[in-house]
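Only one chain comes next, encoded as structure tokens, the form predicted on its own.
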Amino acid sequence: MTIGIDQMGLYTPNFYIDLRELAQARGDDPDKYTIGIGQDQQAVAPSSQDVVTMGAAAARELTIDPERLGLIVVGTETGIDASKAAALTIQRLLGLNPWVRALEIKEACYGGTAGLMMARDYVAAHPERQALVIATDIARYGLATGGEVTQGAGAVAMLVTSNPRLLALADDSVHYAADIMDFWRPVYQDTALARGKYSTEQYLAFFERVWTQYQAQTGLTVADFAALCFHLPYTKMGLKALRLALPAADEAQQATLLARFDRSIQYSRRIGNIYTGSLYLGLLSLLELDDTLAAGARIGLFSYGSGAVGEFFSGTLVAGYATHLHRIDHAHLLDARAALSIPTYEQLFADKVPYGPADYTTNPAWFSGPFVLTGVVGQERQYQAN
């Protein structure tokens, strides 16, 4: 029996900024953003969009059997409640089977992978069941801050089943955890605190550590992989990690891995950092934009969540996988977005659901997507289908 990802869905808000325009507004060289960081555009979420609305929209793309669904897991580090799981509200918005386990996982950007591994184990114990995993986040660092260029918003949804139609997951995970302070977000604020240089160093150190251990445990080397995907807080970060593995490959394979890495970052270059979903946004970009991958190709995936947990695992492509993707729909989703001027983006950034007990109403002028947050009444978030 194989277990893995049967379907994938994507959602990102209907607004974005051009990072060359942002660079000019901040007095920076645009090449610093587009080449040095590796980002072209950045999704902007109005206050009517949060991890619930985006997660529900991404999952709406999936065909779910209500009789087989047994688990809903949301991985996020921008959750809306310190107690109640976003999975419960998503369940209601989508009208999903209530006879399920529904929960939320937090460990920085690793939460999506934690959910995926929980789903794999659940299906291994219950082969007839389906598990829904949603990685949904809004990355916020603040206007005119060092992290502003690595913001973003979006969600990736994955349906995990036996006999999957996209990617069969191998039982080969290597994971490592350590208590470090490279990035965190206190419960009283919605912007993250980060030690940028230190976090980059830790990301690369964790990759080297788990990649070395993975090779020792499995006997596999870089030569066994058709492509490598990485957690992408910004796309240049993934390239730095890839370059650590490339020297062991011959010249031809290095060229192939670099070309496929480039296809894996195209969605991220346009959406930005979506924390728990960034690795899977890269995987989706690779599968939908690369037409050279064949069934049976092994793909390596490196997940990293600050604080910190790192994991490397692999999967093999299933015959006919391309017919179960939504490439045209996702191209339209990205192309149909509206570009914001920098002043308008700054207004939307400041217009956020406040940390406080007062009622709040979101602006209907910025409603978009299949689900919206209309406001907060009596400290309860109000959602509706748009």
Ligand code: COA
Given for the second form:
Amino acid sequence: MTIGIDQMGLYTPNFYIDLRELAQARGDDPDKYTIGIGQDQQAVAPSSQDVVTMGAAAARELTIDPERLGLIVVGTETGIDASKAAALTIQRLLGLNPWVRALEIKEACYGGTAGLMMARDYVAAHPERQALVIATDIARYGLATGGEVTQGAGAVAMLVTSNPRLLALADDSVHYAADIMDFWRPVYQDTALARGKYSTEQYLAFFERVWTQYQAQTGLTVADFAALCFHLPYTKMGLKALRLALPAADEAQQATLLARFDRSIQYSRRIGNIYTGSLYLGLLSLLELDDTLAAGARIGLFSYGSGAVGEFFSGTLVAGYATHLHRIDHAHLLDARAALSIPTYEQLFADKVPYGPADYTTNPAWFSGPFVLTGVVGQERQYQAN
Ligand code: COA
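Can I get the form predicted together with this ligand as well, since the one above is the form predicted on its own?
Next comes the full complex, and the chain you just saw is listed first.
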């Protein structure tokens, strides 16, 4: 029996900005954003979208067996309640089976991987069951901050089952954790605090550490991998990590890994950072845009969550995987989005649900997507199908 990812869903809000325009507005060279950082566009979430609405929209793409679903786990670092799990609201919005464990998991951008590994272990213990993993986030650093170019919004949903149809996960994870302050978000604010340069150094140090240990532990080398996917806070970050692994590969394999890496970053280049979902957005981009991968190909995945946890693991592609993807729907999701001018983006950025007890109404003019947050009444968030 294999265990792994059977289906993948994606959602990103209907609005984006062009990062060349953002660079101009901030007085930066556009090449810094598109080449130096490696981002072309950035998804913008209106206040009617949050981790619940986006997570529900991504999970709506999956065909879930109500009799078999036993676990719903949401990984997020931009949750909307310090106590209650977003998984419960998503469960209600999607009308999912109530005979489940439903919870939210947190460790910065590592939360999606934590959820995936919990789901894998759950299905290993209960092979008839299915587990729904949702990685959903809105990355906000603030207007005109160093991190602004690495913002984004979106969600990836994964159904984990036995005998999966996309990616069979190997039981080969190597994980490493250490208490560092490279990125965090105090509970009283909605923008992250980041020691930008330090966080990039730590990301690379964690990658080197777990990748070295992984090779020692499994006996595998870079030659055993058809592709490597990375957590993508911005796509240049993943490229820097890939470059650490490349020298051990021969010339032909280096070219293959670089070409496939390029396919794995295309969705991120257009959506931006979705924190917990970024690694899985990269995997989805690779699977949907690459037509050179064969069944049995081994894909390596590096997950990093500031604070910090790093994990390297792998999976092998299942025969026929391409027929279970939603490639055309996702092309449409991205192509149908509306471009915002920078002043309009700045207005939307400022229009946020306050961190306070007052009632709040989101603007119906910006409603889009299958689910919306209409506002907050008596300190309770109000959601509805759109
Ligand atoms: N043309 C092409 N490239 C250019 C350029 C230009 N005109 N100007 C600058 N660059 C390159 C730089 O050389 C650099 O490339 P390198 O990293 O390969 O050396 C890159 O663009 C970024 O420039 P830099 O000056 O380092 O950017 P910055 O000081 O604005 O900071 C981050 C970048 C990522 C640190 C910042 O966006 C941030 O804090 N992000 C949030 C934290 C984060 O994402 N951390 C990741 C780990 S989780």
